[in-house]
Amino acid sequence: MERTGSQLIVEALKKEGVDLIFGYPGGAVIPIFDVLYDHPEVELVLNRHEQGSVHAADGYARATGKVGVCLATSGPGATNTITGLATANFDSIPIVCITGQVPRNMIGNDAFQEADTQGLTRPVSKHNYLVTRRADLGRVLKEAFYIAQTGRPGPVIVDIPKDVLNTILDDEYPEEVSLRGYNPVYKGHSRQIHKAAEALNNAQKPLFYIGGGMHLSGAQDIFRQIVDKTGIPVTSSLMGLGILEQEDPNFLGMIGMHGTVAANQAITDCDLLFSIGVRFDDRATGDLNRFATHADIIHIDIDPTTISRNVAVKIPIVGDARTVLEEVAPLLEESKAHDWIDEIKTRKKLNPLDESVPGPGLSPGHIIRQIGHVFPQGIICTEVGQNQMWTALFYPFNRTRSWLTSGGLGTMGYGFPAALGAQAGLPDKRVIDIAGDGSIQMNIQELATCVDQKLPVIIAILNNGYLGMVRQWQELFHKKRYSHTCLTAAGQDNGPWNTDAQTPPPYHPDFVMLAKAYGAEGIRVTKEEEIIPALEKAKSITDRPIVIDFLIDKEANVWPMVPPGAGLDQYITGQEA
């Protein structure tokens, strides 16, 4: 069938089951937008910035389990995607990003809006292509979707010159893909699986450590069965939250810099660490010389380059988490480590999370608990910083794919557009972005997108007038020298919040007025008794986004905390500081 490159792209999207994409037009991709004009079955959400498009595709992918697709033009359009691509690459999120490029005869001539997209995105993607022949376009797109979602998932970029988009060719979108040398391993080695099961059955102080790979592989149900069968306690990385219910008696919470006391103690004292789909990143492990020093480590991961990268692994198993766990499960027995399990559960009871704050402002921990009360089945997104860590500690996560956050890159400005993408993909769910007053401003232009799309995303801003996590470090490690982290109107900390409703807020912007300017709903909450009514009001609004500006305590900190460079056994709880 004769068609242009742009027509083949839209045909490819339909063949891959894509009915929703995120994007922003520009000169080099006008031919694609022109074809989309006649194909409403592929809906395009018009973001207000290309970074918002990538994060939205990312949030859509994390929440739905499908491949997220975004579309951007050449030059600055493509470069604006890089932060989002790096975010997705770190967290192994499947995205296909299609970018326009200047015509082939102008590449390398400093043409208007030209950038070396392939070169720029190589370090932040799983794979990328520059399509220089119209005849290759179908094969490349087929490979892009296949690579993005197989093995360890990740973003794939397809950069297409404008003249390739306009070239007519008689071809079809391929039904199958063949990639020599790319053969992801899903099934674990049988001998290694038996060794791992035997080690776990005989351990005196066994511990599970789970990560984001569990969500990606759909391993929640089989892991639940294993925990019920063995009774072994479980810790999590930031990205593994939601696999087990937060209130499950076997679940100790996340480990790491802001991990729970019980989880960090368990890592320090265990003699066998059975880890699944984790990266052992520095925020999770702290000082590697003090990490799990008494333990033999088992590590299951689909990416062989992850295993033994940061910690010494005694029993490596390369494979898909769910597939391997399904093979391990029949070999496991109820744990005989009753003393250890009792001790761990006692430690958890003795070290509850503390939501108290030092000053008169609202407690962020209490607000997040109330969000969990009103929206127990919500899909929760965060920005990065204190808002992210408070949410990880206090929200009652209870199922897979309900927790969307930038774990590896730590991208401020991620949460809101990711929430937009999740809400667009799952219109029957309620999506809540928990943000800081600094991070929300990095992509707040997407309020216009949400209003236009009638997406009822709830943006809960924990407003302390600071870049809170940096301020916390300045308080603890730089003698309260709050250098350029105060966001209040005067550029300096001017005491407790003035909660007089008649007085303009002492910071920029006024989030309530800003929300209304975009056509969204805006609510300010200054008193504890206003929290639930504000959340209930937000729940009742289903045709537009809602911004809730919570004025939290200005010097509330995230506790516990492991200081930078310290071991997980060297945590502070706030009582010592």
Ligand SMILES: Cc1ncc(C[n+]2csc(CCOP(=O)(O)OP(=O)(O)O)c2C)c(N)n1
Second form
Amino acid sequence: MERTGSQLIVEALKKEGVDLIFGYPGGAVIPIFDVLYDHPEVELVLNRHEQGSVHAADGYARATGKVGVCLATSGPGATNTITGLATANFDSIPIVCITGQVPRNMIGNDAFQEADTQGLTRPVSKHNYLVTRRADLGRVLKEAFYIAQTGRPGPVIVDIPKDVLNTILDDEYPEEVSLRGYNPVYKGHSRQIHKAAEALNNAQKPLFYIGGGMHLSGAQDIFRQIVDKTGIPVTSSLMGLGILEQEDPNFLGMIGMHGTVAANQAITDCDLLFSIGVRFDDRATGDLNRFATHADIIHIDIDPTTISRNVAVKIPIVGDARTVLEEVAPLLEESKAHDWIDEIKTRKKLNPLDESVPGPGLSPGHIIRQIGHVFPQGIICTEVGQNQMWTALFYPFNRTRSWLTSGGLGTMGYGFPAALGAQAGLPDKRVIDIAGDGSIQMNIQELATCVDQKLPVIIAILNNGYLGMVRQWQELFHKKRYSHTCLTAAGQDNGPWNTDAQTPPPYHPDFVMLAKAYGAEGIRVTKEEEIIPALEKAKSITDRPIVIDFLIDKEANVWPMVPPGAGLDQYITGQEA
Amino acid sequence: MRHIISLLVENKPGVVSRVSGLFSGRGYSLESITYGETMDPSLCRVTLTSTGDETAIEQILKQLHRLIDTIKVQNLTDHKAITRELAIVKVRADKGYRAEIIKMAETYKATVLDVSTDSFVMEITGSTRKIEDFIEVMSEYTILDIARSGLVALEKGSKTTKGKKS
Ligand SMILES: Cc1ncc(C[n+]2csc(CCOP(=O)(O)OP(=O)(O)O)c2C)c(N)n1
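Could I have the structure of this protein in the form predicted in complex with the named molecule, to go alongside the form predicted on its own above?
After this comes the whole thing, all chains and molecules, with the earlier chain placed first.
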């Protein structure tokens, strides 16, 4: 069929089953927007910043399991996508990002709104393309979707010069891809699988350690069966939360810098660590010289580069988590390590999480538990900082793809646009972004998008008036020298919060007013008894975003904590500090 | 230890920058990189040399393999490979030394490419070691300029690197 490049793109989106994309227009991509005008079956959500578009596509992908698609113009549009792409790349999220480029004859001439998008995005993507011939466009798009969602998923960028968008050609969108250098391995090596099963069956102190790869491969059900069958305790990385219910007696919570005592102790003491879809990130492992020193490590991952990169692995298995676990499952027996399992479960009971706070403000842990009561089936997003760690510790996660957080890059400003994307993709769910007062200001403009789209995202700001996590480090490791982390008007802490919910705190912006200015709902909560009513009110509003400004204790810290550089057995708790 | 890594990659724009970017981005050492078309014009061979311990090289090989456009990655240690480097050396050749320099060049099987009243330009190919020896000998005179190609390598024997990723 004869058509322009832009028409082919929209055709490609339809063929790939994409009915919702996120984007922002500009000169170079007007031709695509022009085609979209006639194709309401591909809906575009207009974000207010391209970073918001990429995070929204990312949140959409994490929550729905589909590929997220975003569209941005050349130059500044493309450069604004970088943080979002890096975030998705780090956490292995499938995204196809289409950017416009200046016409071919102007490339390299410092043309208006020109940027070397391929050069800029290379280190933050799984793969990228600059389409220099109209005839390549269909093949490139097909490859982009294929690469984004197969193997270890990731973002793929397709940069298309404006004249290519306008060039007419008689071609079809291909059905097949052929990439001779790209053959992801899904099935694990059978001998290794037998070895792993045998090691697990014979271990005295076995432990499962699961990560984000479990969500990506859809391994929740098979893993549930394995845990029920073997009875072996489980810890997770930050990204692995939600695979097992937080309340499950076998689940010890996450390990790492802010991991639970039970989980960190279990890692330190186990003699077999069966790890699946994890990266052994430094925030999870702490000092590698003290990490799981008594254990043989089994590692299942689809990406061979993650195996034996940070820790020495005894039994490596390259393959997809679900596929491999399905093969392992029938080989496993009920664990004979009863003493170990009992001990671990006792330790969990002996070390409950502590939600108390030092000062008069609200307790963030308590607020998050209440959010869990009112929204037990929520899709939970966070920003980065204390808010993220408190949520990881206190929210009762209970299913896969309900936990959206920037684990690898640690991107402040991720949570809210990701929540928007998830809400757009799953209108029947309630999506809640648990935010810090610092992070939420990094993409607050997306309130307009949410209002436009009638998306009832709930933004629960845990407002401590500080860049809390940095302040916590300053408190603990820099003698309370709070250099540039106080966000109040004067840049200094001016006493406890005003406890009258009607009067704005000595702080800017006033988040309640700000929400209202955007046409959203705004609620301030200063007392414990107001928490549930505010959440109930938020629940009853279904046609617009709701901002709840929780004035939490200003110097509440995240406990337990493993100090930077220490081993997981060297944690400190609030009491000791 | 120096490792010689031979890659077969798709002959597509941006591939070489992706390969070299991997080294700068992840802080791996990259001492030389050469590339050119193969018998199959849709494929390029990239030869690079890098130093590092076993685990570092292991990561480098895996990361190179992970690139979408990589067809094949080989770690060619010296005894497994034929390696060659080319250098073009310009030396000052004053009257009294001209015959001596030509003699030296012959010993090393270097070819004189250009002769002027007071200089020679010579080409030498061989192992890195040979090139370095030659340069050392020539530095007895005055070396005016040097251009070195970096290493190219091919596995010994009849095995070929065509075909599927392995
Ligand atoms: C884009 C970005 N810039 C800087 C940081 C470094 N950083 C990590 S946590 C943090 C403080 C976050 O403060 P806030 O959003 O108020 O959350 P809190 O820790 O108080 O919950 C900062 C600045 C980051 N993670 N991301």
